[in-house]
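To begin, one chain is listed below as structure tokens, in the form predicted alone.
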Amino acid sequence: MKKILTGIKPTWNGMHMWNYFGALKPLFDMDDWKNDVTVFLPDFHSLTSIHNWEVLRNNRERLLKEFFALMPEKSDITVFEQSKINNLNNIVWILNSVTPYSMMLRAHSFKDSQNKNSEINMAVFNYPILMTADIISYDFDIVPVWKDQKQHLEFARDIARNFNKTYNCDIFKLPEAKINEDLLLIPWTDWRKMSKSYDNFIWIFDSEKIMKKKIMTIVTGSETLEEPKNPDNCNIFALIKLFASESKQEEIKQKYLAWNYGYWHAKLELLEIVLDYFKEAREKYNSFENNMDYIYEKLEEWNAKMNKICDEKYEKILRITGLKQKTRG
């Protein structure tokens, strides 16, 4: 059995489809294999850019409702909050002492901030160390990531290895990245890289009206209604393949190749398929809208569970580093 972790930062007001297919669905699939699956809310990480309590609170609440709405009914997945782990930042401080400054200068998060010519706060600079603690404090084996996030896992492995070598121990596992190459083929609505400024993604829990408006903006070819179209070179069909059964895909593919089937028709079919795919999740989400008691009860239970694991790891670290006297036996 493998211990697997993923998380989505509450920096945006909601979860989009690429969050789901990149971070959550791989875990739900793994859960079928009886792995130990965990999802966490990395709210400390949000402080690199959000400094408004009301925005962060609303983002956290919405993301939690979305997590719980999307989780399969009979699931053993654990969900916990990063900011509720008591000794996490104590471990981060200790990991700082075995992390080279030169490593942080190579971090994508740091370089991106430099390229934006923005003031770089220390939370951005130390971001990879906190992320490392998120993973190795609980002995996770696998973390599903996008290809451009692979560096985070490489850093986590390097920092864990540095600590183990420095203190001549094997307390930290070296986690593995799981990259789904198929996700690299998922198009954004305008074929460009995903960006908040481009607004080129589709939120899962938006109203049907807003979702339809966004789907209708998907960039397509210039063929007329009467002309046949190539489904294998179409943004809309690429998204349809994520959600539709093979028989439905084939049915729509034949429509592309026939006459009098326009991109407008394909977009409407995509909307219908997406709404059907997330129907149960959207209903669950609405049920949480005015009552999050169940969510808070489960979080209290799971936060305690993850605190216990982290506390035990921290106790071992204290003894290894000499910050706490070893028990004489």
Given for the second form:
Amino acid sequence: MKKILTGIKPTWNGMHMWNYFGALKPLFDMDDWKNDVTVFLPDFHSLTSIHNWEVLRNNRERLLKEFFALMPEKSDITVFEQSKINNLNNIVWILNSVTPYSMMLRAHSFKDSQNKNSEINMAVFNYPILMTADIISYDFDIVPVWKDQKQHLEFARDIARNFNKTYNCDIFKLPEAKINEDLLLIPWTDWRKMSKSYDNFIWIFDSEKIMKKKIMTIVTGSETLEEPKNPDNCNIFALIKLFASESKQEEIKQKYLAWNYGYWHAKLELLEIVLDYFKEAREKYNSFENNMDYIYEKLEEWNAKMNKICDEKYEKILRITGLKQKTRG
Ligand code: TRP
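Can I get the form predicted in complex with ligand TRP as well, since the one above is the form predicted alone?
Time for the whole complex; same chain goes first.
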């Protein structure tokens, strides 16, 4: 059984198709008998850039509602909040003492922000050490990440190794990154990947009206209604493939190849398929709009579970470092 960890930072303002197909769905698919999947909100990490309580609180709530709405009913996933783990930052402090300054100077995340701003805060600089604690305090084996996080995982291994070597112990497991090489290119209203700056992506929890509006702006060929169309060279069909069953895809393909099926029809069909695909999640999301009690109850239970694991690790660290006396008897 492999212990898998993913963190989803509450720095955005909504879950879109790309987050879903690129990060969440692969995670849900991993949640089987071979794996023990945990997801957490690295909300301390958000403090590097968000200093407005309303923004952070709204982002956290929105992300929680979205995640709980999308999580499959029968899943075994544990969800917890970084900021509710009592000893996490004690462990960070101890890890600081075995982390070379020169290593942190090499961090891409820090170098990038240094290029952008005249002054950066210490949270940006210490970011990789907190991220290391997130992973090694609970003995996670595998961390699925995008390529941009690869270096952070290398740091986590190095810091864990440094600690083990310094104290001649093997208390920290060295985590492995599972790098997602092929950034899923999800075509949206044009062939560029969905992104905020192009304003061409769709939020999973957008109203039907807005979803429709976005879908109607998808760029297509200019064949007339009567002309047959090539589904393999069509943005709409590329999206349909993400959502529709094989048989549904085949059915639509035939319509493309026949005549009297316009892009407008395909768009309406896509809208229907997307709404159907996320029907349950959208209903759940709406119910959470009125009442998040269920979410907070589950979080309390899972935060306690993760606190217990972290406390045990911390207890061992205290003895190994000499911060606590030996137990008698
Ligand atoms: N740095 C990650 C990101 O920007 C978020 C993160 C923080 C994380 N701690 C983690 C991811 C631990 C995986 C494991 O997306």
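We call the rigid core the largest set of C-alpha positions that still match within 1.5 Å between the two forms. Only a predicted model underlies this, so the values are computations on that prediction, with no experimental measurement involved. Numbering follows the first chain given and starts at 1.
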Hey, does residue 216 budge by 2 Å or more at the Cα between these two forms once the core is superposed?
yes
Displaced residue check between these two forms: residue 84, CA, 2 Å or over, core reference
no
Relative to the superposed rigid core, does the CA atom of residue 260 travel 2 Å or more between these two forms?
yes
With both forms put on the same core, how far apart in Å are the CA positions of residue 235 between these two forms?
6.5
